[in-house]
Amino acid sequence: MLQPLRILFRPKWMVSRSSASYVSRMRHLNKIKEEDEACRAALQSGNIFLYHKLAPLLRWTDSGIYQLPALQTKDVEEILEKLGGDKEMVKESILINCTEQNEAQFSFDVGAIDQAAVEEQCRGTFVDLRKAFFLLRGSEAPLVARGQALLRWHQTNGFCSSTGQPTQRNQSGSQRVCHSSGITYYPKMSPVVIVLVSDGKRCLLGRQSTFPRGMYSALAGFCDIGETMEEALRREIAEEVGLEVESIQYSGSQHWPFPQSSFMVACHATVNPDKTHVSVDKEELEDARWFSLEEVQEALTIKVPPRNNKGEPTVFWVPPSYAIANRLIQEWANQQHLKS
C-alpha cells in the first residue's frame, strides 16, 4: 500500500519571516506584474540581470566568489547607448521578483549586443547557466535559473499556436496575448517527478549518459498528460530500473531550468528489502545501482565536480547543494543516521 504523502521538512521563511511583510511584498509583486503602468515604474527603481543569448552575466569580486550583479536600470540605458543600441530597448526586461525591499527584480537579453563589449563595460563574464549553478552562492542560483527560465519562453512563444499570428507581451512579461483569437498565454513548466528509492539500508541512484563521469543522482521522470504524481512516480521505477514501489513520502519541490523549464516534485520511496534486483532500461539510463551510507557520505563532502581524468578510477559524486537531488540524498543520509 502507498502511504500517504507527508511534509519531511518546513521551509524556514514560514517561521522566520514575519507574515506582515510577505503579504506586502507579494501583493507589490503581483501589482506590478499586473498593472503596467505600476511595472514601468518600478523598471525605473529596479534592478536588472543581464543575460546574453540566456547566459547571465557573472562578476568576481575582490573576496573571491562569484556575484550576479544587479544593475540599476539607468546604468543599462547607457550601456546600451554608448555600444550604439538603443535605450528604449530596456523595456523589454522581464519582471523576476522583487527584494524583501520591495525593490523590483528583472532580466534582460542584450544578445543582439557584442558579447565582449557588454563584458568590458560591466565588469564581469557571461556564463553558461550549467557553470554559472556551481559558482554562484544558493540563493542567487534559484533567481538566475528564473531570469533565464521566463526570457527563453517569450523567445520560443512569439505567435499564436492557434492562428499563427505574433502575440503582445504586458510590460512585466507574466503573459502574452494573441489579439487576434484572444487567447492569453503564460510561462508554463513541465511537471517531474524525482524520487530516491531506498530499500531500508541503501538508496538506488542512477546516471544518463549525458552526465559528467562519476555522477549518479535520483532517478526523474516527465508526469503523463493524466497521471497523478505517484502514478508519475510508480510508473518512472518501474520503466527505469524494474522495481515496484511500496511506499511514498513528499519532501518537497523546485524549479529546473534543464532540459527547458521543469517543475520538479521530489520525494522518498521505499522497494521491498527482498525484492531489490536491478534491471536497467538502457534507453532512459546508461547505469543505476545501491549505493551505501558509507559511499553516500563520502559523495557528499565533494563539493566542486572532480576532475576525473581518463585513465585514473572514476570519483564516485551527486549533483551540488543548490539541485534538490542532493537535498534528498542528505535527507536519506540524516535518516540513516538516526536508525542508528
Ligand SMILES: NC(=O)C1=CN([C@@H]2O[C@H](COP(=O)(O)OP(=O)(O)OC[C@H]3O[C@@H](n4cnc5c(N)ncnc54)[C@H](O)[C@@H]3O)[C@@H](O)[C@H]2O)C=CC1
Given for the second form:
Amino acid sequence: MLQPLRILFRPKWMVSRSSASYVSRMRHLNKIKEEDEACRAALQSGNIFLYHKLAPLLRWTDSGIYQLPALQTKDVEEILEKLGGDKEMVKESILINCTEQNEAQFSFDVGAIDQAAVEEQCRGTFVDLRKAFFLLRGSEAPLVARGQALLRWHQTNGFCSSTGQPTQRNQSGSQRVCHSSGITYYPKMSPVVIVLVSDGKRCLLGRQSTFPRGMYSALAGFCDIGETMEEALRREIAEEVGLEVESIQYSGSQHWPFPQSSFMVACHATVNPDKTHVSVDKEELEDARWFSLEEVQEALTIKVPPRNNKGEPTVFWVPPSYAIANRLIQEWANQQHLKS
Ligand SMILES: NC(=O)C1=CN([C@@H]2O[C@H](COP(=O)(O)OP(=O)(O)OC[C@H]3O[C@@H](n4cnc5c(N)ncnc54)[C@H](O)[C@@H]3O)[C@@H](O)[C@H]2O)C=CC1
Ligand SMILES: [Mg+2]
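Follow the form predicted on its own with the form predicted together with the ligand, if you could.
Everything in the complex follows now, all chains and molecules, and the chain you saw is the first one.
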C-alpha cells in the first residue's frame, strides 16, 4: 500500500521570513507581472541579468568566487547604444523575480550584439548554463536558470500553434497572446519524477549512456498526461528496472532547465528487500545497480572526479550538489547513519 506524501523537511523560506514582508513582496511581484504599466516602471529601477545566446554573464569577484552581476537598466541602455544597438531593446527584458527589497529582477538576451564587446563593457564572461550552474552559489543558480528558461520559452513561442500568426508578449513576459485566435500561452514546464529507491540497506542508482563516464544518478522519468505523481513514479521504476515500489516519501522539488524546463519532483521509495532483482530496460538505461552506504559515501565526497588521459572520469561518482538527485542521495546516506 502506498503511503501518503509526507514533507521530510521545512525549507528555509517557510520559517525565516516574516509573513508580512513576504506577502507584500509576492503581491508586488504579481502586480508587475500582470500590469504592463507597473512593469515598465519597475524596469526603470530594476536589476537586469544579461545573457548571450542564452549563456548568462558571470563576473569573477575579488573574493575569489563567480557572481551573477545585476546591472541597472540605464547601464544596459548605455551599453546597447555604445555597441550599436537600440536602447529601446531593453524593454524586451523578461521579469524573473524580485529581491527582498522589492526590486524587480529581469533577464535580457543581448542577441546579435558582439559577445566580446559586451563582456568587456561588463567586466564579465558569458558562460554556458551547465557550467554557470556549477560555478554559482546559493540562490543565484536557480535564479539564472529561471531567467534562461523564460528567455528560451519566448524565443521558441513566437507563433500561435493554431493559426500560425505571431504571438505578442505582455510587458513582464509572463504570457504571449495570439490576437487572431485569442489563445493565451504561458511558459511551460514538464513534470518529472525523480526517485531514490532503497531496499533498506542499499540504494538503486542508474546511468544513461549519455551521462559522463562513471556518473550514476537517481532514476527519473517524465509524467504522462493524466497520471498522478505516484503513478508516474511506480510506472517509471517498473519500466526502467523491473521493480515494484512499496512506499513513497516526498522529499522536495526543483526546476531543472536541461534540456528544456522540467519540474522535478523528488521522492524516496522502498521495495521489498526480498524482491530486489533488477532487470534494466536497455533502451532507457545503460546500467542500474544497487550501491552500499560505503560506496555512496565515498561518491558523495568527490567534488570533481579524477580523469584519465582522455579526460574521462575513472571512478563512481554522483551528480553535483545543485542537482536534486544529489540531495536525495545525501538524505538517504544520512538516514542510513541514523539507523546504524
Ligand atoms: N535534477 C536532477 O537531479 C536530475 C534531472 N534529470 C532530468 O530528468 C529528466 C527526465 O529523465 P529521463 O530519464 O530522461 O526521462 P524518461 O525516463 O521519461 O525518458 C525520456 C524519454 O521520455 C519521452 N518523453 C516523454 N515526455 C517527455 C517530455 N515532456 N520531454 C522530453 N521527453 C519526453 C521521450 O521519448 C524521452 O526520450 C531529464 O530531463 C533529465 O535531465 C535526471 C536525473 C537527475
Ligand atoms: Mg528515465
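Between two forms, the rigid core is defined as the largest C-alpha subset superposing within 1.5 Å. Computed from a predicted structure; not experimentally measured. Numbering follows the first chain given and starts at 1.
Put the two forms on the same core and the Cα of residue 37 is off by less than 2 Å between the two forms. Once the rigid core is overlaid between the two forms, residue 305 counts among the residues whose Cα shifts by 2 Å or more.
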